[in-house]
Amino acid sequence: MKIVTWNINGVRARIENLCAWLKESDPDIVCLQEIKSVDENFPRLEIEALGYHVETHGQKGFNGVAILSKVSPDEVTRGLPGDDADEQSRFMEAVFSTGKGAIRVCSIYLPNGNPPDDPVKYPYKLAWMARLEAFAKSRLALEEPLVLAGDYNVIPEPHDCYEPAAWAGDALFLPKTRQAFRRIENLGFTDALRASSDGVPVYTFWDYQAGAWQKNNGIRIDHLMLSPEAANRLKSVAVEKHVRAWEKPSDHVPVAGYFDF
């Protein structure tokens, strides 16, 4: 089984690159970050002639994520626990069963955090991550594959960024973001990428601005954290960098893990 994470950064803009990515590539379970649309709006219909199920938990102009499958999901829940107010739409939760038991996988939009000197951006950030911790941990009790897959907006370590200096301000690469980060590994989850190789750099993100894909000046912000019963059946992972060159690119590129479901 292929499960992937990508932060489209537009679903609407990136139809094209979304359709044939989903004929080459050929995922079984996609979580995608950022599809900036409305339910109603998003191109189903396209996806969907590829075989694929939708779902989607979406807001206007911003934010938004989605999971596509080759089988519909048995369940599905949408939002983050922890906060009634919350009303942006960061997270997913999807249950699939397969012929080796029952899968979790939710699709994950952690928040930005810049400026950190914002009053209420950055506490959001660490609100959010107290809440995904809190989730996790409960998830984690029920003994079962889960994988947290998404743009987290978090820089782990500083081999995961092309220059640690430049990103020490920034809310992604914070000591408060990757001690919150840590927690939630130290519950138990295992890093997918840093499991299966220990090369670097690796990067998943790359700016559209000073010519950091031409650069390869990248940063490592897209992970898949697996539950030990997931991450017990993980074989490989891959990061499909070839797409951020393809035109109109997201920033982003997918980062597929491969189980043995």
Contents of the next structure:
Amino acid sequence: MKIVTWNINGVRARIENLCAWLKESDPDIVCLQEIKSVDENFPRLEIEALGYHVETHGQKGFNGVAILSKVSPDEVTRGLPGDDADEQSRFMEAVFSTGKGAIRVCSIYLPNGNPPDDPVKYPYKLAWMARLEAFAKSRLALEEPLVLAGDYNVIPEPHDCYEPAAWAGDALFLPKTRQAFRRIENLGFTDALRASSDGVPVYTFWDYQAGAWQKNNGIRIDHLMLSPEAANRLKSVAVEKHVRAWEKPSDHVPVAGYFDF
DNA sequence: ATGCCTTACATGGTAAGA
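Please supply the corresponding structure for the form predicted together with the DNA (the preceding block corresponds to the form predicted alone).
Next comes the full complex, this chain leading.
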């Protein structure tokens, strides 16, 4: 089974790109982030025509997540628990049956948090990460295969960016951000790409500005975090970076995990 | 150099991204 996370940066602006990629990549489950669309305007017909079931959790203008799948999920829930007043659409969860039991998959769009001195944005990011940690801890107790897939807006380590000094004061790389990420990891999750990349720098995002793609000035912020039961079935991970060179690309590329399910 | 692009919303410049 192939499970992918991809920040699409506007699903309506990217629908031709997305359909071409679905045909080429042939994923079983796709977690999308930044769909930037309300559910009613999500281009579901084009995707359903390619044989995918579509579940969305959108909002007007920005944010928004979705899960596409060849097989219909048994259950879907929307919103990260822990703050009923949070109206930003950044989280959804789906459970699928496979020939080898159930698998649980979450599509995560973690807050950016910049600028860090903003009275709202960085505290919201850290609070959101604390909620994600609590959720992750509760789900681990189920002892099920679980994939927390998404754009974490976290650069975990210095070698996950082209120039650590340039990111020193950024909300994606601040010590508190990395610490909050490690707290989740240390509950017992495996960072799938790190576990399979032998320490070689691998990036998943290149800014549109300043020729970042051409200069390979990238960062690794899109992650597949695996419960032990999922990590034990991981076969390989691929960053489909060629997609970044397509016409009208997203600034993120798909990150795919291949599992023995 | 809080910009350099890009999307959405709206229909002209902002907000947001990372």
